[in-house]
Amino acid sequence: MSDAVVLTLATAPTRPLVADCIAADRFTSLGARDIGQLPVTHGGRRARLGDFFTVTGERSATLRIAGDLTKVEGIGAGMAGGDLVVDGSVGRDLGRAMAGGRIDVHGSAGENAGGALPGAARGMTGGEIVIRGGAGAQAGAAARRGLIVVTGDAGPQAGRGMIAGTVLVFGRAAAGAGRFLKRGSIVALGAIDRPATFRYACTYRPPHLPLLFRYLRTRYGLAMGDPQITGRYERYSGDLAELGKGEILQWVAE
């Protein structure tokens, strides 16, 4: 067993490469060798994982990867333990349908950050997802539990139909933010496109957002500040054209 699996990008995919064998979990049992033999889909060809990425230790529930994966799709889709580390930005599907774990990307993720498979009635439903960077549209989709956390911009539609769980973006959050939502919190920190359908409810002081933004302080490292710890937020419950019983909160002042 070592302390980590490292995931070393060798040869760039020319065009997408579906990795969703790639989630911390699945490496626990496996060597290297058969890590490397992993079953991948290169522009609807199949191939090796060890075809693109050099394998560095086995037998670990901490997976590290490091390269320009900008075409490389479903990191972390379906994990449900574990710890993965992504030194760099990924495509589209990280952690799609992750039931558990934490995934930490230090750069960008495409679209459907901790979505569902397309016609599924559920996404992410447990587990941490922290972007260090934009995410793109749909981050959170459909996700029944969880936590998302996009430091830069989200793209459209972030958390569309999701029933619950927790979006927090520090930057913008683009149209259609909070569509559908059944329940669970959408947080902005930033500007956000809300919804017509979102009706204003009150300005407080969440009590369970400071112990969350100390924890994301803690654990990831990440700059909450103390204005938006102790902070006034914006109320807005909906989505009205579902059950109502989600939310937007939108930071205001101190």
Given for the second form:
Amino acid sequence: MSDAVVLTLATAPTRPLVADCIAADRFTSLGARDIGQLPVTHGGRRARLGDFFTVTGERSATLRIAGDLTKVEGIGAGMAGGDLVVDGSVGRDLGRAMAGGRIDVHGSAGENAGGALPGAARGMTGGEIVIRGGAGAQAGAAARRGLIVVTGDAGPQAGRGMIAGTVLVFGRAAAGAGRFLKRGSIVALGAIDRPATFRYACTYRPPHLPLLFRYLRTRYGLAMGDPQITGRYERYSGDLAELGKGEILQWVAE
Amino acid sequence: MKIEGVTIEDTFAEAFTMRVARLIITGRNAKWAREAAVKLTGFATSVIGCKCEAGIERELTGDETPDGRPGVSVLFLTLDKESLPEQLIVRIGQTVLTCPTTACFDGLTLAPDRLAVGKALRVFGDGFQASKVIGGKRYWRLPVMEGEFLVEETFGMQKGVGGGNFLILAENADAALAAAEAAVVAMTNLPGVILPFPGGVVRSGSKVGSKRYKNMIATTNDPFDPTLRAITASQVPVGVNSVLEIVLDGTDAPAIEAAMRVGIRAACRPGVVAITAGNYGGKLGPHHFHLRKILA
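Alternate state requested, the form predicted in complex with the partner chain (shown: the form predicted alone):
And the full complex, kicking off with our chain again.
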């Protein structure tokens, strides 16, 4: 057993590499050779994880991945536990339908981070995803539970159709954020292009946000400012085209 | 054994195993956290009449609380594990939920026994409540007229100790009160201990049962009532004209013992004749705090 399993990109994929076998909890019982034998799809053709990554370490719930992973899709998909740290940017479907554990990306992520499989009713059902950069469209789409933090800008329709959970965006949240959201929260520290089906409720200090921000500061070392921690937020209830029990909390700069 | 001329009787305090929870109440400032804590712990002096015993353990700075605001730590004890959640739900619902700016968190996070207090309180939200999982813990957000009340879903419960005590036997009422006050000051803010009675002091110590009334479960402690010295089997020494008791509850026996040590030493001052303790012959409570052993 090692302190961590480390995957280092040795051969850059030339086409989309679907590597949804990469999940921290799955590696707890696998040796380095077994990990290298896990199936991936490169441009629609079958391949092995070891064809692209060198594997160091084995049997650990802590996983680190390094390299330019913008063409690598499905990292952390279905993950149920453990810690996955990515040094670099990743492709689409990061943490798709994950159920637990923590994913910490030191870079940007493509579309559908924490989202659902095509046609599935639920996206992530637990765990945490921290993206230290921008996120593509539909981050947290159909999430049932869990937390997604985007320290950069979020693409269109972040949190689309969320059932519960939290999407926190430090930067700008593009059009359609929270559309068809049933419950759940979108916390916007920057500008947000709010759907017309959200209605203003009040401006107040949500008591759970200091807890969340202090946790993120402690656990991930994120630079949370006191103005955001102690500040006031506008609450918009929605999506009123759906259940209407969700919310957009938008920080009020004072 | 004597300390500062005060006799330490060769006896012991007999205490009981109880169930304890620790609550962290925070507020916009220390005033509002304290307001809630004072109401929460009101009428919680003794399980004999209040069904629970509670008190403020200590005040907390923002660095010590989950949400970074000033707070108060409260210990809450009952005799059995069933009544602890009942009391917590009723009391938090009426005193902390109602108090402006406050939030309520678990202070025994490592205790494996969990009480679904916040989970029960959530229904006050009438379906508009929402929960958030932060760092693996679930919190309930209850909409209230002020904004939102935040309460942790579960609170830890562990075995605690109730009924640690010592009696201050003094030449007069003023000396007894001064000694009791000094003891309380010395024991205030010690971790894991509360003094559930008014100002930390009891003037009406009780004995089990009654000599005259069959339905009374506790009546005046006549062996230590100076006014009854001439007509009962009194244990009040000559020269003693007033007796006050300090009762201590805590999270464990070492915490009680440490507080008794500090408190008794502080109570040994001019005008105090002796320090003794209440017990039932060692047959009822499993925790025995021998005064001379504690102070040795």
